[in-house]
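Encoded as structure tokens, the following chain is the form predicted alone, with no partner shown.
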Amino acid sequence: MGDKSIQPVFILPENTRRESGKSAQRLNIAAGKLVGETVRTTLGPKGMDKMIVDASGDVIVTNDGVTILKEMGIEHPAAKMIVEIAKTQESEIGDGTTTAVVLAGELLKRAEELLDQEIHPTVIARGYRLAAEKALEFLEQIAVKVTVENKDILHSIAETAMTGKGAESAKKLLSELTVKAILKVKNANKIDRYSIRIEKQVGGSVEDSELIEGLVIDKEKVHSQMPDRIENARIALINAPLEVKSTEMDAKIQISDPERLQSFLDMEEAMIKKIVTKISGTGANVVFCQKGIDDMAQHFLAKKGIYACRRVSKSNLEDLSKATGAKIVMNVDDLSENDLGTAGIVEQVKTAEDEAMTFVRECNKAKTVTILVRGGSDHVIDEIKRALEDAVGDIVAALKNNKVVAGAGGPEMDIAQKLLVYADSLSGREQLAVRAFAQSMEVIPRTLAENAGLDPIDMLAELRNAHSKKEVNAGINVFSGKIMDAWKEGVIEPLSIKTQAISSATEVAIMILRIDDVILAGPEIQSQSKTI
């Protein structure tokens, strides 16, 4: 008789890894709760830095959740899955990407403790959703309308985005700066966040940072004759070459005699003495261009007492656009006054490591403003980028859909009371789920009360004592110990940070818990993948 025992039946490549089942949720569900441990310690404004070290040795020292998950370069792939919402979250508003990654890793921790429990991942799913339906819901009912003419309210956003980074010594300047910058760009009910830029210089202090109506630009003018300072600029964006036009195709010029030889250079003169009295001409003073310019056409421009940039970015000609009022122009022969743009001021400033940058400054007509951020390193100078970056965002996010809520814990503590109450109106085993999300909304005002040293458990009983008293506003108070109105106390954030870090949370949390398979190639599958 033949031998009828079974033979194993191989479907994948050899070298490939696979974990499934029970084995797999708890590999993934462990990887996203690391990366939420990882930045629970930067939490609020007694949050913890980090410092990270690449491999060239360029040194990030950081409280801000994205910085810190871009940079720590992870491979896991369900911790990828965790960083992709913290960036979703920056893109989206600019601030609470901790937020966002604590919520995950604590819905995945509570959703643990469910598994171990026997209940099947898609009713956890199903529980996760109906929860944070009704969290978005309940957020909807405590948030307070804000539109431009609040500025008190306004200037406490920028100050809460601000609290517990290297900026806080200065909050309240940058925050007037910051307000300044956004009515300054504000164009009907419409604010770009991105037309607001953030410059950095080494030197001076914090508080030595100012808001120029117009650009920064980091060049510096092309001939030493040129003036340092145009008052009453009149500026020509320019995207063609100041010099004499090449051919199209290899050509080689033979000249045997050398009076000839002299005719040709001064024929070459004359073009570019040409271009220059074409851009003079036109009345302008200033001259930025996005391609070069000529050595003849450096010392031509400089006798005219023009100044001139080049090598000018597309994206900084199209800020100076919107900030002069210039139109960009293609072709020098097209150059006429009416392309010209305006400024009060254009001039060039020495840093405090010799090198030099040109300001725009005075542009009365300007859709374009920067906030030039100065400091003493530049470890401390990218840190306050960071959070006027933040500032920025949390204000155009709170100007989007005109709605804002207190900060301090008090929200998440609100919610989690309300959906334990909606848990128990539940009968299915989605009811569990239901209190595992509530439970997790808490890990917020918790992690709070453990970076500012406080003991978690008696903050979170007062907490949970105000709320049941209807005080919407409760939050805790990391600098007293105490529970505080945070309204009051001017700790205010957009709705919408709390509305996408939530629905961020949850979509990623249920994605990891649905996973039950994971397929890993190895080494030479990888590499083969990689030369296709």
Ligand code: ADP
Second form
Amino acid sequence: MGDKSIQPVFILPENTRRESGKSAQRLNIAAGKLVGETVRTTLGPKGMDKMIVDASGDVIVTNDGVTILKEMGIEHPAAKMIVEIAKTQESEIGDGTTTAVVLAGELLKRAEELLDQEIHPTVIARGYRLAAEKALEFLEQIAVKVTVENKDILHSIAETAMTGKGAESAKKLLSELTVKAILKVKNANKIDRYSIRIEKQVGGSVEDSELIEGLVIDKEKVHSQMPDRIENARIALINAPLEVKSTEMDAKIQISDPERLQSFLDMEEAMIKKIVTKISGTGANVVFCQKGIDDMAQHFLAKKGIYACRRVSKSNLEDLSKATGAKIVMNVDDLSENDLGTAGIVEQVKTAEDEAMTFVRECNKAKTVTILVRGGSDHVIDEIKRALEDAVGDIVAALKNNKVVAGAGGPEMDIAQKLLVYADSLSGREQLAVRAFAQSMEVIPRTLAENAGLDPIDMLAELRNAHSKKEVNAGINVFSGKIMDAWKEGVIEPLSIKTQAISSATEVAIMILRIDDVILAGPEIQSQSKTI
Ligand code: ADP
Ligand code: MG
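Switch from the form predicted alone to the form predicted together with the ligand and print that structure.
In what comes next, the whole complex appears, and the chain from above leads the way.
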């Protein structure tokens, strides 16, 4: 050997941090479990809320899993992976984000116990995969068919989504609005969740919330002389400024002769007049313009009795097009009668803060509708809005594959029991992983009980008992502390809320388990790679 002694080899830059082997795994699991623990207390009708204050001092009070996690600004890489599944759940369904995250946390916790028993992560992963596949099968077995005809079920789905949230106090009304909205926008049984807009108006109470067959645009009329209300509205959507072209205005024009100045101004006026005459010539009595409308154009539009809004966003213009049937026109010269859309009423409504919004009502062919949420404060309305979004998402999800299940912890207990039977058919170590998965499923009913201040051990024993007697709809009544028939009590959820939560929780748990090396690039490297 002598002078050929081995030098340490560095393949990574100096400021790279690295955790490998067991410690990497344990740290990741700990982070994942922590995320689960964080949102756990919010699960279910008796779950608590969280208050999050962001860097600028804005306050959010919410019970919504994904909102909490997004706003917390989580940085740990493994924890972020869990946040991602909440986001996926949110974009796929809208609801069930807490469930997905709590499940993932529990799967990691049980996996850790298996690791302590020297079971290899790949064995756990295989067992978890087998179990998840079976779980989805078992769920299919207890699922019940639902169609748009089953209005009672749709109401129950909406109410279940809103129970215990800010929307609780008016959940009857709000679920009615939700179902009505769904039936309105359904298009040959296909429903786009985003064709139901949820808008807020501070002032009044939740009970004043209403369904508008059309849209609410957060703009007021541009000129006070314009009418406040137009019946039988004929609507033009224009994506061009209604003003003398800015280039012509910007050019420096030196006019010394007052007469020539007058003729210049006259010319301008004539141009604007021409534009307005063109618009009113088509029969339009309402104009939504994506660009500006200058003073003179406002004046002439008002004189013609036309209601106009300016700087309406592109997405609003697109939704207006869907709701009223109007075509968006890029050039006023091209505007014709055929481009106009219709609405029963367009009107300006004053809101609490001395501002006004424009309501476009009675769009008969509306493929976009709006649930206008009223309430005492921004915080209250925002939380109601989130609950309503869950309700809409759940009904759309239920009608997508026409399947629902009873909730209240029942499905998870059902899966747990069937998985334990299934586990017996497996050999050795995988059996342990499937058992761990089965026990993980029980975290949902256990947490529902805990959050309701009930004794989790008793409640789980009773629930287990009911399910072993094939009462597949047995769930926890968090209000009475008894076992109930969740279906009869109207606690109903889309099947896909459960399948999505189980699939993504399993995936992320496995992914975290399989990591044995965490390499944190130093800040310079991170910033370099960002600029690439
Ligand atoms: P998530 O973000 O996962 O949707 P929630 O706080 O909305 O979390 O809680 C959902 C859980 O609450 C589900 O397991 C559901 O079955 C249960 N749940 C909803 N309504 C009731 C009820 N009335 N009684 C018992 N459990 C309920
Ligand atoms: Mg929910």
